[in-house]
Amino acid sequence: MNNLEYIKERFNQLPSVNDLNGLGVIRQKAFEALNKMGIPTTRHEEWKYTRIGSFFNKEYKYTEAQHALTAADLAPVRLPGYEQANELFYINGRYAPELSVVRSKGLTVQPLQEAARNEYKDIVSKHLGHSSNYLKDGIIALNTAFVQDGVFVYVKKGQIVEHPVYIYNITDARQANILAQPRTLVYVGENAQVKFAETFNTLGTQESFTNRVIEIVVEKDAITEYYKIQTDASHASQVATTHIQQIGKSYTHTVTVSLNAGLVRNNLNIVLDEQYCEAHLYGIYLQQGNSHIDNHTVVDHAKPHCESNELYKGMLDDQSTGVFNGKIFVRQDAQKTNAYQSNKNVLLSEGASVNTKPQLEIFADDVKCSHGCTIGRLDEESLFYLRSRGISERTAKSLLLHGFAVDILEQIKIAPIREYVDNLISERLEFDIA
């Protein structure tokens, strides 16, 4: 029996299956559809770049809700300003009540499973799984069907959440592989504001696979900012996605940063779902080594006057491989659409590549749209320049790569998570380049 097999047969033990009244029904169209659809191979045009079969060919332990985690283990992956931020942590893909910090007063997170049955019900039932309808394979139904210790967030209307919300995945893996599948589902209720940082970090030596969902629901006038930072260890991976539907006039904001992994495959869904939605998609991937990084991006303009803009930037080294594949969709009725996306690359060395492929399909006439995409090599001439004034040629390039990601990093409004990231960065191109 093979790994995908073994998951699917143990979908049966699971305690709430059965549950009409909670998620049961969720779940079970979720099973149903993962038979259906299988897991994605090369041969699905989404997936054509990256392969993920392999990872169910390997054995993976799926862990109870109980952890063996200490403090001192905790220390080395919490974000810069945590101790003023709300803090939710996922343990193997399962959330950690007894670990999560919720300072702010306007914020309530509670079990998913019970938000399923009390007076969020409808909320849930709504909105979970709404990511499927865009993403047609099996990954997400896989992480949908085995929703399990999720977490429901809820920003009450009017509030300004004063603390962001930091959301940390940690695996577990040093006694076993591990598969974790965590899923958040988040409302931001009319006339609210919040800020999420999300982070995954793997302890030891064995491998990890995680398959993230979060969805993200803003009502209007109200205003989201999510900060996604992945610097995990070469021998973990996953597939994370994030789903933002705006059912009202809002405004988004989000940053990908992808630093280090063995393969990461992000998707970023953002349906602009009522008049006058703002969207605003930014991204840096820097790439060393084998890794493998895949960002697929969809912007759905269901509404007439709404206005996004897409921006992400690239570095790769070594044998490294990327991919950017950025839709954006303008619907018959959404008139008066503003939409913009750019991919920009640089390759540091002969081994490295990028497949990258913007595209736009417009079915209104009364739109203002762009997109395009180029790779490259660094400027021959600004090096150069910098190297006739004396700089070295391994400061100067570090220089010409630093100026080539700072208009991503100025899009980090959390000042701490900004400063973090900068550092990050720096540290990353100082060892590229040596």
The other form holds:
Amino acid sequence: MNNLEYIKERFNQLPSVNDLNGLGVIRQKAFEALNKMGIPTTRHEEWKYTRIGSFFNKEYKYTEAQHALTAADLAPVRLPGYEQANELFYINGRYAPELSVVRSKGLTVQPLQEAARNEYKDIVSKHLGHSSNYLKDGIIALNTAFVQDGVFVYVKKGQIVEHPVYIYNITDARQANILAQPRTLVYVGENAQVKFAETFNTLGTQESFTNRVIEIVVEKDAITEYYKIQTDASHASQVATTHIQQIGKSYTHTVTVSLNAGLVRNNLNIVLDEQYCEAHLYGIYLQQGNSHIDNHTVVDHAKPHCESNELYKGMLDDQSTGVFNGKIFVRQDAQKTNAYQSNKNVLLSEGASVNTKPQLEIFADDVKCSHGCTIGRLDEESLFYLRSRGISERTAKSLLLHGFAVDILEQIKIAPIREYVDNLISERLEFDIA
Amino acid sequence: MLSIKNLHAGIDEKKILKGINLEIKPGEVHAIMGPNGSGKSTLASVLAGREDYEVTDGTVEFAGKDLLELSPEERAGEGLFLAFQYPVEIPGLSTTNFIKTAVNEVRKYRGEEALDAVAFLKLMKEKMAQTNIDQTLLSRSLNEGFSGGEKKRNEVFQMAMLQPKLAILDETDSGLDIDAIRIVANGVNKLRSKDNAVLLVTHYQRLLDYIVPDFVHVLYNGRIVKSGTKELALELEERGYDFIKSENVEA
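Give me the form predicted in complex with the partner chain now, not the form predicted on its own.
The complete assembly is shown below, putting the previous chain first.
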């Protein structure tokens, strides 16, 4: 039995399929969509360079709700500043409320199953699956079919959540190969502010595949920052979909950091669905070994007077491969749009490669848009300049590469998280640049 | 200190230097002048170890070592410094971090202890005053968005920090107005001593008004065709390079 058959069997065993008041309807729809579409293959235009089919030819276990982790297991994965932060733990894709701590006023975190029934049910039913991407992409449908274990995060209107929300995805692969499917719906109320940092850690040496979906709804005058930091074991792979819907005039700021893992596919979709929205998207990826990083971003300018600004930078070493696919849509209605996009890559070895594809689809006529991409090697003249001052070739390379990453690092506005990421990058550059 | 014998070098099959001979002793200032394309910058690049150039013949001895066998960073460690004609802009690397790394790598090469933060700061303050460079410039990314004059001043500041035995200034005056030249030249003059030497590579005589050379050499078509004292530079300024060219028509 391959993994997909196993997943389908698991779906049928779950009790809430017929629960039409809660999450049953969306789960059923997603399951049907998954059955129809299957897992995307490289014949699918959006998956041309990233092959995930092999993860479904292996046996991966979809674990029970109980986990065997203690606070001591969690200590090494906690992010700096956790003492004040709100901490949400997902173990093998399932929210673990007994480990999680919510400290900030005006911040509510609940199992999605509960939120779908209580005073938040209107918000959940309106916004869960708002992207409807689960009807277009099998991998998102797969996550949505198991949405009953998801989490609902609610930021109250007018609330400034001063301390960040840390989301820890922990895969316990000590006993078996693991399939984890974390799912989160975030609602940021009018005039509220919140910051997230999310990490991924694997325990044990078995393989794992994480299929994570987060949807973020941002209301009028709200500000949301999201930092996704991915530095995991090379036997851990993931598809991570972040869908941001700016339904009021609002501001979002995301930084996607990809430092290590097997295969990583990041989908970041942002819909600017009200006038005067602003979205800033940054990304940095450092790849080595045989790792594969794929960043797919979509910025959908649906309304006039919005601005989006995107910069992704990558360094690829050894036999690693990279993909950048950035789409900007400017709808017919979206006059006075400002949209900028840039992707810059440095290849550090003969064996590394990158496919980059910026795409602009503009249906309005009064807009300012630009996009561009570069692929190159470390600049020889810069290297010579540093070496001529007595700096060894190895140190010179790491200084240049760190310099290349700095403008992305500067976009991480939670200071301890910026330092944390900077340390990870510095460590990598010192040890792995030949 | 520096002894160049019969140096031949080129790039991609093209011969540029065709037998250079030059001796520089501690305390001396030499100027190499010559028309465009004569090989001045090539000479500076070959001495600093730029890898694009291939040395096909000859020897270069520096401080008792075979210079051509050394990597660029080893040359710097031995006390050679090249002030670039076009200093490179490096975004994301602060000038202070850069110079601190350079100073300590050079010290490591020489078997000296790395400077701690306090000692480094003290040295930096001293050299900033000496070369008339501003703190705000040093906290910015290396050369990024610097004006031409600021870049050249930064080169002289780096030279002051690294205290080389031999400083090669490649067209340091190019693109600078007279005030900027004066500031840069003052910086260089303050660093002169009986133990170190300077090699000025320049197209024009005007820099030599401020950094007065002991010897002037005229490079033409890959060879030093004339050597003399500072009066030779004045003669070149007056008569132009044409008289050199006419004296050296190739058979």
